[in-house]
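Listed next as structure tokens is one chain, alone, in the form predicted on its own.
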Amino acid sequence: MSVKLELKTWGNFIGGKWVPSTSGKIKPNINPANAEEILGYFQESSFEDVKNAVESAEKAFYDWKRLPAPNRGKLLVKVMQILEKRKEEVSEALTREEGKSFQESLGEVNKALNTLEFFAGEGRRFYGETIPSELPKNFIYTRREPLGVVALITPWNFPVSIPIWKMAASLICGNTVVLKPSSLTPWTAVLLMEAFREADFPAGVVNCITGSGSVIGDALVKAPEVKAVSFTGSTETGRKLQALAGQHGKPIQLEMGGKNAVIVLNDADLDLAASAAALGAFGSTGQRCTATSRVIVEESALEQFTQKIVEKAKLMSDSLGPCVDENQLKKVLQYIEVGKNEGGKLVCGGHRLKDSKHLKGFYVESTVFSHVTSDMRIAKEEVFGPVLSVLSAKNLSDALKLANGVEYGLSASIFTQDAEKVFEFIDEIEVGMVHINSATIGGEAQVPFGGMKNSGMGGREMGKQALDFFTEWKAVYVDYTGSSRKTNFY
């Protein structure tokens, strides 16, 4: 199936309608695989557009929160059914806009469908608790309450699944939302809004505005009507938004960077470990927060593993998608130069692809550095591209020290056949998601997603734990004695 390209100019989605920006400015959306191809034009929104979207969401909030949660879930099911019918169309748009292979894009859309299914079901599990009172004839229970208008700021690397998992969790709780997608991937956001519109979501419950993050993001955080912010993106931007949210007394959920490690011990299946590390490092062009960025190998297995990972990297190089834009390509190439200058040994890749197949896009080879030490920038900083560093460790204890010795703590994996070492790894690794004999990537809708340290804060996304950020608890005391009595206050 092929997406029909009409070079359309898309508006913002506010109050259930497509409207132009008050700025009157639009921006072209570029295909990263062919920088000469324009996919459409999207709004460069202003502060006034933020105000309009937030007011629309606030107006819709009261009726939306009063709609019973199971009925909110039914509307999410309708969105799921619409996206299911259009998943090839959405997947192809995602590929052309962000650069993933079609199969990777299809996998992302299927993840979004699973997420909608899960959170739709949470509408029938929107439980509180009954709690015993120390007083006779008193009934105490708790219930969840929505926050109000929530701002959702999402990145370009998963422009379908991340907006969906934020929107679905927020909406099932009774909040209304304003989505601000990345300015690099507005097309997929438009297709998501079309699905919500066709599903007959009440006007104003879901809104979407496109444009510059520095303009829209800051304005959303500052807007008095916005009660909470959920952000996924770079650590630098997340920290700025966190400070801004703190000034305005608003809760903020942050999902930020990763420097994810795979530990390979000398008893591991090295073919399995190399295949998983290559998939984690080079799949989606390394442009995901859970990407494998480091492999820490026990000394006696180092040479053999390095040979195997280089073979895997070379096989994958020609099938990689592009970096999302020219700036990201430059960043990756700069890190490759940094790695060489710091003393890392470039054993595979390291160049921009400039043959006729790749000339018009932002492509770089699968890249592997060996002889990397923990003090090098490529061992500590997030590259967000197809660059893998191989480090050596004396034993598991040494490997854990290296794995934990970075500011991030999102995901990690170990390859070994020793059960005792598996559980030692689980006990000691400082990450939010642990994988045993599998890649650092991947996650399921019913499982909490998120990291420790500078990878994230403000609570987990996905799984039932996602409801914690998007709700507040209300405790209710019911005295049914039928007559007045003296209350003992203490």
Ligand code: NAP
The other form holds:
Amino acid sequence: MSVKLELKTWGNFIGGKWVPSTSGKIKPNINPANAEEILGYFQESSFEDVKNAVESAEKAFYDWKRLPAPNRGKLLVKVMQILEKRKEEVSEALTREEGKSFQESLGEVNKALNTLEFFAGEGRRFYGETIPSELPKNFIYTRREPLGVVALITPWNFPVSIPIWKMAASLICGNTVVLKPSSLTPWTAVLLMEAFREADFPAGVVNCITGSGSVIGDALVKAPEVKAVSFTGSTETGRKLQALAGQHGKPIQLEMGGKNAVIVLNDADLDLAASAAALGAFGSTGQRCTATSRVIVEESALEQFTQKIVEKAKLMSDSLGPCVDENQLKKVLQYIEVGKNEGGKLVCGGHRLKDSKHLKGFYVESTVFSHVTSDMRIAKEEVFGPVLSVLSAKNLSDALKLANGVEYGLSASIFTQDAEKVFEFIDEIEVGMVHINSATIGGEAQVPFGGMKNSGMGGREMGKQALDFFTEWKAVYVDYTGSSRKTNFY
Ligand code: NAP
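Form predicted on its own done, so how does the form predicted together with the ligand look?
Entire complex below, previous chain first.
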């Protein structure tokens, strides 16, 4: 389906209404596949907008938290139904503003639908525990309590599913939210707000302010009404926000970068391993936090695997989407230069695509470096583009040492037919998500998502574990000794 593109100026969504920023400033949103195409205009929010949004969320909080959790879930079901009907429209907007293929966009929107379904159900499982007391006729139980207003700061690479998984988890717990989406992907964020509005969410429960994180981010984190912050983005920004949140005594959840490795042992099905590594490295133009950016191959399989991955990379090159913007393109091209200068052997790709089909966008070829060693920057740092480094290992224990020898710990996978080695890998690999004989990418709504080390902290997203960040536990002691109470108990 082709959606008619209306060039529109979108407001902030505050207190259930579309409002312009008090700054009076707007910014165009650009299509990364064609930098000449403007997709719409979005508010450049001010400190005053932050204040208005958090006040609106604070005002809505007490009624929202008193609404029974199953009823909060019913509203999430309505959002899911509205988005289901608009799946193609939202997917097309996502493709136009972020650059991933329409099929990948549909996949992302479907994931958001699954997430809404899962968290709506959590409203009916918003359980505490009963705990035996040391005392007779005493009943102890626990219940979850929402935190209040939460600030959700999200990146551009999954601009539908990440805001949805943060919003669904925080809302089902009874929190109200202020979303600050990436400046590069505000369109999908406002389309999500439309769905919440149409689902009759009470005014102020969900708010969204667009604009630059470096301008309004601090004010949002510091606002006294904001009780917690959930952030997904780069490790650099995450660390800054962690320090700021710490100064203001606020809990912060951080989902950050990755340098995800695939280990290929010499007994692996090399075709399968190369297909999965290519999908992980080049799918979504390598712009996934779980993208494969290193393949660590056992020496005797190295040559054959390298040949196969190069073939797959060449096949995919023409169908890759663009980098999200010019800065990201420059960053990827710089890393390719760094790789060459460090002594990596460029065996495939390495250039910007400039033919007539790609000229107006930020396209780069799928790129493979062989002869990469663990001290090189392309083996350690997150590139966030379609660039894959191939490293060689003597055996599994050497491969594990290489895989774990980076600051990140998001996802990893292994290709082997040896069950003992599979379980050794599961025991020893330092990541939050492990895949066996499949790519490093992907995640399901009911499964905890997130990383270890500098990839994540503050608790997992998705799955029932997501509720832990967005709630406090309240312990309740009920003494029902009544008339048999002994006043001088102790
Ligand atoms: P980013 O530059 O760190 O930005 C993330 C968000 O933070 C954006 O909304 C950004 O706003 C905002 N921001 C920037 N500076 C800020 C500040 N000083 N205060 C408050 N907010 C601020 O990351 P990105 O480039 O959008 O996303 C790519 C990164 O996200 C990669 O590193 C990727 O690995 C990571 N990621 C991780 C996961 C995970 O689950 N682990 C998932 C997806 C992506 P502006 O856009 O206005 O600058």
